[in-house]
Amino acid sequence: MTTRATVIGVGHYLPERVVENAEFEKTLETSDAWIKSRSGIERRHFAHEDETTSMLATKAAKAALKDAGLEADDLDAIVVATSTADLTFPSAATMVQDQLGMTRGFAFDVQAVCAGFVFALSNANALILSGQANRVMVIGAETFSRIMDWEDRGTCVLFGDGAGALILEAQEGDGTNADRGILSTDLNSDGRHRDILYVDGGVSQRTTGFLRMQGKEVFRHAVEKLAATAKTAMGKINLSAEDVDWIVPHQANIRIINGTAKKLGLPLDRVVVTVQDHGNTSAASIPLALSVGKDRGQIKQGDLIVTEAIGGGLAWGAVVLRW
């Protein structure tokens, strides 16, 4: 028998404010058609000025707990992937722990920008496989609207706010690819490319800063690296694209999603796409897409899923799991 970190609950939360592309036409030299043609994005959600990342994360966590039929104290750990935590410290995860009323276990954040959820999922898997935890809540949550330069039309139209959550539980499998749960992971980073996607501020610089991106360079790296990490993760367990039911990619840009699917040889009807409604929600995008995909009836128990993401760092990776 083999221990597997198995998904037993999923949920998401999106702020109430919906911002259509047309709203940017009032302040920027842009248009709905231009934004859609470059990114596939039609709208996104922005948090209210009083909403913080931990608040969004807590609402997604509550939805996942309800889906799993659990209470907060049934969890052993919470791992939050975010680049936009409420405070420098303590972690957003400990704030979620408090807001849920969880009085046991431990909580911590992971920061790998848009790849954060893949890194957090891999860490949670390791906690379960090592016996340090039996049930782990993994959350991706962001308020990227807080770090936008509203005069930079190349970036501010691309991002949104939101949160998604999964609950993983240790379950026994047969040690084959037919098992439910996480089957393989692949993580990578290369700091040489940090200047193509970054925020020009931070604690040691005494400023929050704004997101800066070299779009063409990010696109070039994204398609190549996302396809490669997905193939590597599948190759570790002797699977190929033909075995996959759904690719659930980081929802950054429809052209990146299409390019990666093409490199993997997968048709778009096997890709869960939510970027048109959410924009790029960074670490929240994959769990949001998983939750929405389940709600749509796309993702069903037993489906083989590949998630892959790339973010600032550069950091990128993939996870193969059976739902």
Contents of the next structure:
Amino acid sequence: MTTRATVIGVGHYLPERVVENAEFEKTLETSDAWIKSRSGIERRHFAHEDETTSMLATKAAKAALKDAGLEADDLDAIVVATSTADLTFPSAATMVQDQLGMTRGFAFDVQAVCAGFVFALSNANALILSGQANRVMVIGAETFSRIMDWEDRGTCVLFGDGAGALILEAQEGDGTNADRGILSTDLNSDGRHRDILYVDGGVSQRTTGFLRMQGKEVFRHAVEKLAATAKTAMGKINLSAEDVDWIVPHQANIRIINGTAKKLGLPLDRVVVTVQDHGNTSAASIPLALSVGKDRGQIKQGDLIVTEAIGGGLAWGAVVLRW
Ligand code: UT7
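After the form predicted alone, can we look at the form predicted in complex with oxa(dethia)-CoA?
So here's everything in the complex, that chain up top.
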């Protein structure tokens, strides 16, 4: 018997306000046509000014608990992937813990920017496999609208706000790829590339800062590194493209998503795509896509899923799981 961290619940939350591409035409030298053709993005959600990351995360968490038929105190841990926590400290995760009314277990944040959810999922898997927790809520939640420079058309049209959550539970499998749950993970980072995607402020500099990106450079790394990490994660358990039901990629740019799928030898009808409606929600993008993909009827129990993401650091990775 082999312990597997298995998905038993999923949910998401998107802020009410939807901003169409055309809205940026009023204030910037840009167009719906440019944004759509260069990124695939058509609209995104922005949080209300009183709405914080932990609030979005809590709503996604409640939806996941409902989906699993659980109460907050049935969880042993909460891991929140975010780069836009409400406060410098405490963690967004402890705020979610409180807002859920969870009075036991432990909660902490993981910060790996757009790759955050993959890193959090891998950490939650390790907690479960090592016996430190039986049920872990893994949330990706962001309010990137708070770190946009609204005069920088090369970045501010690309990002959005939102949250998605999964609940993982320790279940027994027979140790084969037919098991449900997380089957393989692959994490990477290379700090030499930290200056192509970063925020030009931070606590230690007594500022908040804005997101800065050399888009073309990030793009160049993205397709190559995403395909490589997905192949590595699949290779660790001898899977090939034919075994995969769904690629659920980080949703930054449709051209990156298509380029990566092509390199992996997977047709586009096996890729869950939400970038047109959400924009790039950083660590929230994969759990949002998993939740929306399930609601659309794309993702079904037993499906073999490969998630992959890359972001600031650079940090990138992939997780293979059977839903
Ligand atoms: O989630 C973390 C990972 N992030 C990513 O994966 C993002 C990776 N990068 C990208 O998605 C793309 O590089 C972008 C969507 C950011 C940009 O697409 P691109 O095809 O690489 O365009 P570019 O940056 O090379 O810009 C092409 C032109 C430039 O004009 P010139 O210098 O050729 O005259 C830009 O100034 O497009 C211009 N431009 C815009 N034009 C209209 C840049 N932003 C805009 C805009 N509207 N919003």
